[in-house]
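So this first bit is one chain, no partners, the form predicted on its own, shown in structure tokens.
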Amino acid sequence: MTELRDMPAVMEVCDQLLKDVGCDFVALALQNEVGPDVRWHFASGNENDKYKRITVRFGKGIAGKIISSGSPMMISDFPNDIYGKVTDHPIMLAEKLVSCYAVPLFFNGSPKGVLLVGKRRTYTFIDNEQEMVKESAETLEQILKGHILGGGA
């Protein structure tokens, strides 16, 4: 698959979302083309490059849970309002996020990616912010459609 960092349109959508929602961090995760694992491929507002090394199993972590359920997820006060262990949320730990809102990206009707916005403080994302994240996810689906389904360039 083409590296997402080499796709300026993806970076523009994420950078714009960072400004529009006023969050600290935006990241994009995609399910691997082979196997069920999910990796974070791109981030904006990141404090380090740890996200590049995070791989979660289908159904695990924020990205894995969203891809397995096909539903959005919000965490307002990490680690206080989560189910399971703190270590089940590596992206939150790596970026010192306290709150996040994440939505699935669909390809051929199946959830295969995740767009996440996060803040490094307690926060509840309001309806219009959630809507902006969903609209950005739809834009990214269109940009990435050929790359995900076409298997590359």
The other form holds:
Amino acid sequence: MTELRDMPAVMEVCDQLLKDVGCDFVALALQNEVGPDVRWHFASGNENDKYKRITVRFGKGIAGKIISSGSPMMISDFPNDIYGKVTDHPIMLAEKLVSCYAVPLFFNGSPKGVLLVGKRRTYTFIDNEQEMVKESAETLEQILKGHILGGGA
Amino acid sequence: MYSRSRVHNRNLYLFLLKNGLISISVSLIIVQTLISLLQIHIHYLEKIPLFFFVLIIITIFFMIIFIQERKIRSKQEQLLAVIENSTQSLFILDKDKNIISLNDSGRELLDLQNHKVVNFCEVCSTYPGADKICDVSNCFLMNDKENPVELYIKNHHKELIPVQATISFYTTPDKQKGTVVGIQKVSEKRKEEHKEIEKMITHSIFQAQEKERKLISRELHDGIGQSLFGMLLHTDFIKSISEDKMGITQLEKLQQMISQTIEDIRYLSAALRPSTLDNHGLIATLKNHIRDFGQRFGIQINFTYKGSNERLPSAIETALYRIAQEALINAAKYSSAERIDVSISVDKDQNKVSLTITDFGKGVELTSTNRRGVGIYSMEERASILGGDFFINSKIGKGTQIQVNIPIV
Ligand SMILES: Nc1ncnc2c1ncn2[C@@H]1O[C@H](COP(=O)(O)OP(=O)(O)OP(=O)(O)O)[C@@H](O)[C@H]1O
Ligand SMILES: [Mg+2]
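Show the other one: the form predicted in complex with the partner chain, since we just had the form predicted on its own.
Time for the whole complex; same chain goes first.
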């Protein structure tokens, strides 16, 4: 599959979302084509390249949990308001995020990706911002549909 | 006693002589002023009785002052002498536990020559073992309910001295709560006993923990893991005889879920205690762990090993594995490092093995307050139980290095 980093349309949506929500970090995770593991494929506002190396197991980490549950999730004050361990949140640690909001991306009716926005300070994402993330997720689903289907499934 | 009272008398005479001169001149001035004020003219011989009268009054006055002052001073001196010569080390602290004053015995205890200790927390090393970690809100200095308390004092050479402390309180001049700490050394023998007992307890806790983990890990892997695998095989069989297309699709979904659960169980079992540690040894296990760990946190971890293919004693392998695990978790949690180096080297000649974990992250200044966790403490204990030593070195902005040397016996 072509690297998402090389897809200008994906980049554009993420950069725009970063600006619209006024957050520090936007990232996109997708489930691997083979196997259940999840990887971060694209990020904007990142401080380092750790996200490219992070692989989480299905059901683990923020990305893994959203893909297995299919519902959005928010953290306002990491690591004080989390369920589970600090070490179950590698993307938060890698990017020193303190708050985040993340939604699933659906392909063929099942959750296969995650769009995450985050800030490096405590913050509660308001309805309006959550809506913006969901809309961007839908746009990304459209952009990536052909890509995912064409590439694998 | 005799010479003491002579000294005291000489003091009195000196005092009288000095003040006698002052008294005479003051009396003269008073008499002279009185006469000139009242504008009487008398012969100077007639002034003499008046002069003596004034002189006597002033002298009595001075005597009273002297006696009073001596009383107060002797009380103070007595108190100071008691404090200074007490075999108990006394520390007088203000409300922030700063040492305002300490006696000779206290100075001796800390082995201070010219050095100064500012805060009591710098010398206080709370009881090792279960309560080793200093909890500021629970500090024994804040209440006298536990009097007396047993603890360790770190002297100037960083040696730990076992002591018993008694706490009492006083009100500082600015109406705050100050503390007086009285400290007495506990005998050497008891110190050794304490250390031995602590070591034994910690050792058996670690052993019990490891045993329990091994048991649960096996049970998960061989018990639940195996029965799930049995279920998977059974679904395969059902699939092979089924003709229902819809059913087969659902069956495949079920198979996927079972496989996923088997994976989860394997993962959990390995996280508790990897069976490779017993079967394939420390190096292979660490390599696996490091690969997974690096992938999980996106950190680049380099592993180097210097030594032969020979296995180390199992207690050492377990300790080193656990130490490396904790050090890596700390690095991932706190250091923000992008790179970590792990190295193990076995020195056959000196019969020792060293483990070093270096993160190139933000570093930390270790103080009594952030040493609350059990991570660093347990690494230290694991090394110490095996007769080894443990060092942690951290520079703000540079990173943290943990080094452990353990003798191979
Ligand atoms: N590699 C590191 N880089 C930066 N800071 C560190 C590192 N390791 C430890 N620290 C600091 O030292 C403190 C003590 O660490 P320790 O492992 O003893 O406890 P903890 O991690 O807070 O708790 P626990 O290990 O019990 O979960 C940490 O809270 C952290 O602030
Ligand atoms: Mg720790």
